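A single chain, nothing else alongside it, follows as structure tokens in the form predicted on its own.
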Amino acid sequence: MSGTDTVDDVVATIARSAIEIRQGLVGRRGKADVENPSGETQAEADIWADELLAERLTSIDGVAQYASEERSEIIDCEDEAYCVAVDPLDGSSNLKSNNTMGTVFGIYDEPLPAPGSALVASGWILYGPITTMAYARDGTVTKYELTGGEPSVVEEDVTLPDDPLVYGFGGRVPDWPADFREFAREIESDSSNKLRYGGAMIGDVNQVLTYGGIFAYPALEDSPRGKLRLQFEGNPIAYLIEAAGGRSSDGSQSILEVEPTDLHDRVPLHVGNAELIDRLEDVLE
């Protein structure tokens, strides 16, 4: 993956570093007296991480902003041309009980922020047994060992298998919807499904894009507009999930084509096998 553009310079960036990250979690996981722009209470590795991205992705040519999860503003930089969009740690509260953790990334043509439409690529790094990277560019999804030299190849034109096999759904169960609450049971009673959460997004949906199934984190009672924020893990996932042959919803329609109104917009995020979210948007309609 040697850069041939500023796309592929990005994407070599975050990989390069998605290994100093996960080294660099040692003696990181601690909780910052800080909070980030949605509220939540910040571990020491998300700032740090936040920072190490923000200092490398701002340094190459052709990228016109940077913003993350995890800081309130957008930096702008001199060039006008794709905008960075990261959530630097997902699953950070996982780092107390050594779980499964993840980066996000989005890249677009569009100032943020801005529709999943304006994406060009997007993809996921997971600190599992193995740092590994999906990555969708041009309507294809790659995945990728890391081990800190040049990306290993996995898996080429990776699609989801036709047969769904796991699910998981985030939210505590008496905050879900009714009608969202229907379609979980309906999911749990097919002894043929298997539930798959672990408490970072991005290992769950993993699990999806291995497997085959649905992951959703949907609206809830306290909140309406969803929990996770649509620029920085709403979009670049829904992205390499629709690159892949599945769908995304906001429940209703792809999240790909929610309007944002905020930076840190929140968006209900239903991802998986197209028949799992054509069946879940009947429901919740």
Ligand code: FBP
Given for the second form:
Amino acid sequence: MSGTDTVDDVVATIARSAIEIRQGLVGRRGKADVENPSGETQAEADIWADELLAERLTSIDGVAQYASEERSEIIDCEDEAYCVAVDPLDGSSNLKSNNTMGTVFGIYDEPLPAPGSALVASGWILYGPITTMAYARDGTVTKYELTGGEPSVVEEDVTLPDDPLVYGFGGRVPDWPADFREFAREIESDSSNKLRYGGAMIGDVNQVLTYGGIFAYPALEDSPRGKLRLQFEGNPIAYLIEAAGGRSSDGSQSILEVEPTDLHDRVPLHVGNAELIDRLEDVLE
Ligand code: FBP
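Having seen the form predicted on its own, could you give me the form predicted in complex with the named molecule?
The complete assembly is shown below, putting the previous chain first.
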């Protein structure tokens, strides 16, 4: 991870910056009184982490574009190769209560907005009791622990466990469409499944990667595209979960097949063990 090509340089830079981002959260837990392009009030830390990553990633040779959930416009660079999309702080509303958060990144080889099929690598940092990174490239997933020095590998060829254990579904239950509610009831009524929902997608998806299961932020009655953003959250998560042997779906197809129309498009997101996503698609048909 010391940097042999642009993709390695991007990932090494994000991994190094994550340690600083974690430390820099202290003193930046307040609201910034500004809205992001999706209309959500930003935390001071959202803006700070975005600026830090923008400055570092746009100065890497071979980075053509930087885009973030926290800014409306893409930053274009002079180089032409890879386009980096990040959610600098996923789940930043958890800052107030001091619960889990993450940083999500996707590295595309097409100009943004791009479909997930244009991803060459993706990953997430999890700010939990320790800082870890899950990283997918070339169809394999590796988990690292980050301490500030060289990332140390804790697990290679990570795959979802065969027997699913956990589930977490976002959005208010009364806002779920009837078919999703039916699917959720089916999952809940299986006594081998346990609820895990922490309000930061990365924390919840990381539980699925670790224990097997399903995470969804589905379409809602008054928001048919759900809440999560395709470029910054949906695609990177789907790419990694699929590389780990799982499936992703927007309800009818892999999230990686969804054609974007706008940088800040949302997508109904369902990821997890293939058999659960198959069942979900049957119910949502
Ligand atoms: P932010 O990145 O803006 O915090 O939003 C994304 C997110 O926080 C996800 O991480 C999480 O799954 C979801 O929103 C939680 O939403 P809700 O508060 O509706 O449960």
